[in-house]
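The form predicted on its own is given below as one chain in structure tokens.
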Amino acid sequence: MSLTTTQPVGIFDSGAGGLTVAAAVRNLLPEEQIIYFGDTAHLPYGDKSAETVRRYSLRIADFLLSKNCKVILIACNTASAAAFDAVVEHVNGKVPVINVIDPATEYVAANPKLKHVGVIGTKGTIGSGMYPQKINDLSPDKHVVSLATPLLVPMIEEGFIFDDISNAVVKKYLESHELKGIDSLILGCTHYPIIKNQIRKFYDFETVVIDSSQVVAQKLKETLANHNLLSTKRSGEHQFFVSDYSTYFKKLAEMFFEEEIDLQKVTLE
């Protein structure tokens, strides 16, 4: 059965986290309809092995899949880096499948002026070498350096943005000798755009901090495109799941898109 333009883009995360990058789709293709899925009753995907999240992964493309998604982007890192070829085979050429890894790590190559490179994530993310691995593998002139930052996540799926205790925790983390001497920082979790300013507020407004939502969103523009599948007009509304009801998820989705959202709970078998 072949793709249309009028089916809804699929995106999936552990849980709020991608909603970052659901937004800046958004915000560049306001004519998609988009299917959300956070995972919320499995986050953070972080400290689970590979395996555990590969089977997640697959359990929601396939839910996506019977949504009558004709693309589907894993809005994840630690998905990205555990899940992304299982993925791409298990679908078997059905639809395009997208990462958030390799958009950022080719936009970082090809900018002279990075130089020396940190990046953070979730212990998924940076155990895997993958941000280093494919940045040296484009420019192998690049020095990259990671520190994983594992309370992040959790520190802002409980709200707690903008106050002492995330001041104190990005300070620790940011401090540490990993990262020093660093000229650009690598958000490498769709979850720490939420706390972006206060990043680069601790770096006096100084180091370049990459949140890759916006060059994620423009990749997917680029894969419909190829694929002919922009779609002109919104068939339907936006349509959020979780696999445990949140209320703060709820709000964010709500903040992100400007607008008041169904947030329906669905345990995928």
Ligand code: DGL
Given for the second form:
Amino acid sequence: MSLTTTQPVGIFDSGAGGLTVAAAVRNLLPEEQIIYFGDTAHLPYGDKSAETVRRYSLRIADFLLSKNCKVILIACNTASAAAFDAVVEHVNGKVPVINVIDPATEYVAANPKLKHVGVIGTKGTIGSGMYPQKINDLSPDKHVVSLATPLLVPMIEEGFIFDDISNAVVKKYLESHELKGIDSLILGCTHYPIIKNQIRKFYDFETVVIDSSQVVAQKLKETLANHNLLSTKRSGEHQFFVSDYSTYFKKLAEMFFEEEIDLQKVTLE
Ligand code: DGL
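Can you swap the form predicted on its own for the form predicted in complex with this ligand?
Now the complete complex, all chains and molecules, led by this one.
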């Protein structure tokens, strides 16, 4: 069956982090209906094996297809690193699939001002080595260093933001010798834009802090346009699903979307 413009856009993450990407999509493409899935029962993905993250991701892809989505956007770096190829293979050409790593690495590779680039992300994302590899494939002269910062996702999901605890954790990580001398820092986890200003403040607003949500939303726009799938009129309310109910998730989603949301819990088999 062929796809139509009025079908929703499917977005997923392990939890609330992907809302940073979903909000950028909503701002850039207000006529698109979004269906968001946060796998809160299995969060964090960052310390799970690639095989486990793949298994979760394929289940979520099936869920989004069952909701009639016309595209799947993997709004999670860990799942993008571990499961993008598997999701593409699994959906077998039924819908286009977008990850968050390619748009970010293309953006950095194309920017000559960024020479000594740091990447922070989960253990899974950093361990995959994908950021340095993809940036250097496109632009071999860039010096790319990376650091796993595993405490940040649980900290953010627990609501420790803009306080002394999170400032201490951010400082401890960003002072690491791995990141010395960088001119730019990629937030290689979709949760991190939630604390972007804390990170910018650590650097006295001097180091370029790259939040890829906008370039990812732009990539989605191009992909939909290439498939003649851009919507011109929103066909329904945005919908939010989680695998485990979380009031924090609801609060964040309402903050990002500036509307009351009806959060639904679903169990994926
Ligand atoms: N927001 C995800 C990412 O970009 C999630 C991380 C996690 O669940 O550990 O990597």
